[in-house]
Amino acid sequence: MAIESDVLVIGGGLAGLTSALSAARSGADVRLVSYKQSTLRNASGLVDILGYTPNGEGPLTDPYDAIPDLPSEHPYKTVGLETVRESMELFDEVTPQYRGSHTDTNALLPTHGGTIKPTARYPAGASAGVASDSRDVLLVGLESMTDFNAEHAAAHLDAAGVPFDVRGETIRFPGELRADAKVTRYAKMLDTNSEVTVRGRKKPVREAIAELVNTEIENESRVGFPAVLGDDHTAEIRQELGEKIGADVFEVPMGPPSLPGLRLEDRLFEALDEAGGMFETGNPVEDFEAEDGHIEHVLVEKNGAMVPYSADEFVLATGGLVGKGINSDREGVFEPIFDCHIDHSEDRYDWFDTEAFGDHPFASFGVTTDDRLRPLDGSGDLEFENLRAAGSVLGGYDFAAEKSGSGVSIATGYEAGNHAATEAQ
């Protein structure tokens, strides 16, 4: 017997949360299966809605504004503007912790690596650090953390012309961690504000830490850490490091795997729960069945078992090439669960720029749908009537160059679940 709602999402990222969350909330019975870890964990956790045109202009001061100049094939295009606003309404009223939603405009902000971002939506903990300030920051480095380099990452900011002094300095976290720690025992030690031992002596990590930065603190009003600064007591940390340092701290966000991201995860699982979504994880899609261009059930495996699952409307959310949503070998590029159309090049060489940093096509990759997200055919027909798709599954931009990704997400996600919830109810 098959596992029966309304509308069944395949894929937790932010596209697919985002499509059940909005169906949810639309009064549909909704489920939502994903085989992997979502990729928000791999994020930065900031939200971008265009930091620039396809033509590499910007970075954009405001992003909503270079919407309706976008190409056609463009996802934001085929939902529309007031879609895009309205989706980003939904995100901000589900992640209070996040900032940004008093303005159109982006605001820039430094990340890891010393560049600076621009980006719509960032979580409360980074946003003492957007360029715009001009106030002095000191960037603080763990040596046990080489994916940070707080005197690359301060020098590159100083050479891309902030308008404030920048410095970097690295100190050794407090504490027994191994080298290969990963972020979350940073974060469940700050969290818990473990007891390690200084020069023999026992006092709380958060104290600790405080005592080695105001060793290397100057003049600066801002510091920044690299996002490990707690998972549950976020704000707590950084508010009482800043009262033993005497600034303003924040967090600079970081590469995979991500605490921003998993914060951000965490929260929208959350609030598809609140909304009376349903949600399962480790159990791929491997195959459905369909009568008349209308698909009938997915099959999900269990334990080696293959097992329906029925609903009256389906939203593919799986992801892009990195996601494993659009797949290539050497016959070709595709869609793995329902076989839908890739416009492509049949020449491979076709599909990427010879130069590095050239236009690549396969960086386009995706499905074309119609004006209702329902994935079309080399000819233009529907694949599927009761199919909808949303996130980098789509083809027509290039979410990396564009810093579009999360808003695609967000937009597209938010118009297949509210599409799926009307036609199923």
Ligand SMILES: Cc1cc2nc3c(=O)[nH]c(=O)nc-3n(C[C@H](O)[C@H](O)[C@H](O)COP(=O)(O)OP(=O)(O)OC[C@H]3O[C@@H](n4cnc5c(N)ncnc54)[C@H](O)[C@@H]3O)c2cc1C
Second form
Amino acid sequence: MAIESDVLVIGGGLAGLTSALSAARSGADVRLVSYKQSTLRNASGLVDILGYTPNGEGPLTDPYDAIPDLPSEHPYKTVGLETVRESMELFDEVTPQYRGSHTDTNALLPTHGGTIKPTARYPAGASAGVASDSRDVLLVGLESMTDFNAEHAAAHLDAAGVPFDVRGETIRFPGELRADAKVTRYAKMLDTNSEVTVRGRKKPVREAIAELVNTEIENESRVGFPAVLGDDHTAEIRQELGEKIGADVFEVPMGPPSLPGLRLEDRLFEALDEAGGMFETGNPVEDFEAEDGHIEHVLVEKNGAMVPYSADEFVLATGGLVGKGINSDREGVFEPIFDCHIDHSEDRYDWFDTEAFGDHPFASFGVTTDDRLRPLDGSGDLEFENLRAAGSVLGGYDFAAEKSGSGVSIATGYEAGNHAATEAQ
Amino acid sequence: MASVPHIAVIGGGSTGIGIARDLSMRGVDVTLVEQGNLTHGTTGRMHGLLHSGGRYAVADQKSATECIEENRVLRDIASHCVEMTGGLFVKRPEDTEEYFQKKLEGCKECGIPAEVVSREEARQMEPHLAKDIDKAITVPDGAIDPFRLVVANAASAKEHGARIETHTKVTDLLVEDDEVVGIEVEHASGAGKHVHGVEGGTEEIYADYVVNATGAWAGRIGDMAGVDIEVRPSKGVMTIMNIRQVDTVINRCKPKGDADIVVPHETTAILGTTDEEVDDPEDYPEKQWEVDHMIDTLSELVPMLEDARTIRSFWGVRPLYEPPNVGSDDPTDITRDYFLLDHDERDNLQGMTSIVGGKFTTYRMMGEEISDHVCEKFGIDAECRTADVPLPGSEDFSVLRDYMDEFGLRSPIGRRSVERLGSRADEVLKTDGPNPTVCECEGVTRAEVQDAIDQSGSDLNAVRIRTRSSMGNCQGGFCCHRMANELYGEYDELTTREAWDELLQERWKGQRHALWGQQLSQAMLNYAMHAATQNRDNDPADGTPIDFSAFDNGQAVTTGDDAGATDVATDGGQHGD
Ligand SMILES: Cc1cc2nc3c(=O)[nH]c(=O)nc-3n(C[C@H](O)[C@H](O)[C@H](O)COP(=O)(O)OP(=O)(O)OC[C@H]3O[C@@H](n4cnc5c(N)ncnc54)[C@H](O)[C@@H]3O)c2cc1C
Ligand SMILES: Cc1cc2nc3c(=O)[nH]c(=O)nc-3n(C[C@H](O)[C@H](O)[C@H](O)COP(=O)(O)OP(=O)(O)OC[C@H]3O[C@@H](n4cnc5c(N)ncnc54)[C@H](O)[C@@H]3O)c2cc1C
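Now the other one: the form predicted together with the ligand, given that the block above is the form predicted alone.
First the chain shown before, then all remaining chains and molecules of the complex.
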């Protein structure tokens, strides 16, 4: 018997999850299928709405102000300013661990490269690090963590003119970790507060770290660590370290694997579960059946078998080049499941700019849609009447340059989920 | 004339550095200047083949004989730069039997060990060879790392007292009465630039003799003194694959042609190449069809290349030289041999000799010949020792054992570090602190990066070529910032930031020719890590000052509490209760 639902969402990243959530909350019977971990594993965990305009103006203080002036192909223009606001309300409601909803104004957050970046929502764990706070900062690096050099980051922040004094110090993480230990190993030790031996005496790791920091701290009232402060008990760890050090403790967002990103992914799956949505991960959607421009079902590959999943409405939230929702070969760029049209030059040397941070067309590769997020073919007609696209599978924006990745995924996911639920009922 | 003459060598490629080592080992006073970092020119953009001579055995037997001689020498003195992979000349059904026999004969005439193997034998050696090949000839081709070799030569020259200045460009020749008496150089170092050697400014370096070893640029140096050097720069493309599809050098057994060789190199395989004359060694077109041509044509020998992932492509310019009266139309007909041009005999300009043409494989022999020439001029009677004294790193092969336990390195990383460092492994890897991995793709640890920084100053591209850090599959996506992190401390923030930017740009350059499939996805991931997370495209330290007070200062937030939005003081937020 075929698996059936009102709405089937393909892809379990920020866009797919938001889309499934909004559809479930509208009362639809929702199922989400996703292949692998999402791009949140790579992302900082900061939730950007818009930090720079497409022509590079910024950092913007108010992201919402700039939305009406975006080019017409931008996904924010497709869904409209009000939807962006509504979608952020949904996000705020389901993620109490996030901060920034008290204002429309962007915050500037330090990241592991030592720069600051504009963002709209940040984990509570990063909040004491905001750069517009004038309290002095001590950054603490870990000797074997090559991704973050606290002294270097401090000097870099200073060069950016931050309104506080900032210093870096490096400590050796107590205990017997390998030099190449994964961030999850650090997090685990802190979560369980394992005992470590320091100069012959056993003590809990959090206490040992606080002691090391206390020998370095001067009169800073904020202390930043790389984002490894636990996975399950991150608030508790921060609080305990903060009390022992006598300062507010924060995490500096890092590159992959990003614990703040993974924590957000976990939280959203939890929220989907609470809203009654169903989900399964680990198997890819490989193919589909359609008749007269109407998708009947998609085929999920499970241990070599192709299992049909049918639904009234489908949401394509498979990500962009990173999430593998968009793929390419020497001949061209394509969307692998439905072969939705992707606008791109035939000459692959037009896909990029010669400068590392130039205007890269590849960064905006993705499907084009009508105003209800339904993908269009090369001549501007609907690919399918019951398919919608959300998140970074969409074209028309460069999230990395604009700092708009999460915001676009949330706004379009929300809108696609709503439309799909309405149509299905 | 002074008893110890001072010789200025221009050019820090294999040729120049080989000369500097040879002369300094003979007790001569040497200054070598290079406009970029070492291997900035053709040497850093070549195929990495330690020629057996097989490729020239039919058409250019003098080059072939020199190659096999030097092949043997380098295996000995540069063991830590060489991987003796062996090579095959593969005949496909459409390639002629006549040429196959000529190749075999030619190899024998030149003293190159060569044997015929059947299709089955060849495919047993290299299972990914096409099923329909006829047969093959085995030859002692190998893979050689040009960066490591040049660095080891530089280290040896320095040990013997040579002065080596990188980022130092010759802007003029000092000429007095038809004699070159020195060079005028510009040092590109200084605050915020590369800090290495002499800082900033111009310098006049007087010398008793000048050697022009600038390869494809030799004509420009000649122009500075009004002499003509007819170098015919010819470009070639090379495409790097993400894995080693083959472990043996694979040549196509056919007269001449593009896209006829695959060289396994470290963790990759490199496809090549083309041969096309260009006007300017620094500015020539790099085209998509050239890359496609490599993949399409070489797939005839190794079919799996068709769908394999390429990580970048790069071009190099051969410094071919043809004596004035030959006049070949096709650059593939120009000899691969080298020429020593004494400008006194040739142009009545004393005090300078140029060396042009040749191969990387024969760099040492070229160095020997020109050193003999210089020594003769100054009446110095000193033996060349470069063929006998191993390079630093290759002195004691017994150190190539398993360092895993000793240095606490995971085994593949330990093995690769030791392979790269050779007998220097002990000295470099024994550090007090933890030794984490900086570049995961190539298994490069902090100790190696720090050692390279000690040697090469603030130039992260120089650190890259010494260690291979950022040269693997991800092309620096995950480690450029880590390399910058290692540089900071020794150097200030501004210097570090500029070196980091240069590294990012350089890494981007070659990837552009591999942007489809997985490598395009990788490029997007890299771009997102560097721009979305690190905001390096809009680094506030580079741009106009930011008004921090205009942004959210987080004040509505009580810290240290994840309990929920309910206990957050809201001043304008509409939700949370
Ligand atoms: C390195 C990096 C840093 C970033 N930093 C930030 C930042 O600081 N701030 C910010 O706001 N944004 C950032 N972003 C952007 C942001 O993370 C993304 O835009 C967003 O997460 C994309 O979400 P998505 O749901 O559209 O796609 P993805 O998260 O890519 O999700 C796609 C999902 O679909 C699944 N899938 C794909 N194909 C199939 C199939 N055939 N069948 C089933 N499932 C499939 C995938 O496995 C995956 O789970 C960053 C992105 C990257 C890469
Ligand atoms: C595509 C290709 C593949 C090749 N493959 C192989 C191979 O597999 N095996 C092999 O043995 N050989 C190979 N070669 C040949 C080999 O690479 C060259 O013969 C050799 O590297 C030349 O070295 P060089 O030192 O003479 O020149 P270069 O390496 O070019 O050195 C000259 C140096 O002079 C410097 N310079 C120029 N002008 C100035 C100035 N004004 N002031 C200061 N410095 C200056 C340049 O920056 C440059 O670094 C290949 C060549 C090409 C093009």
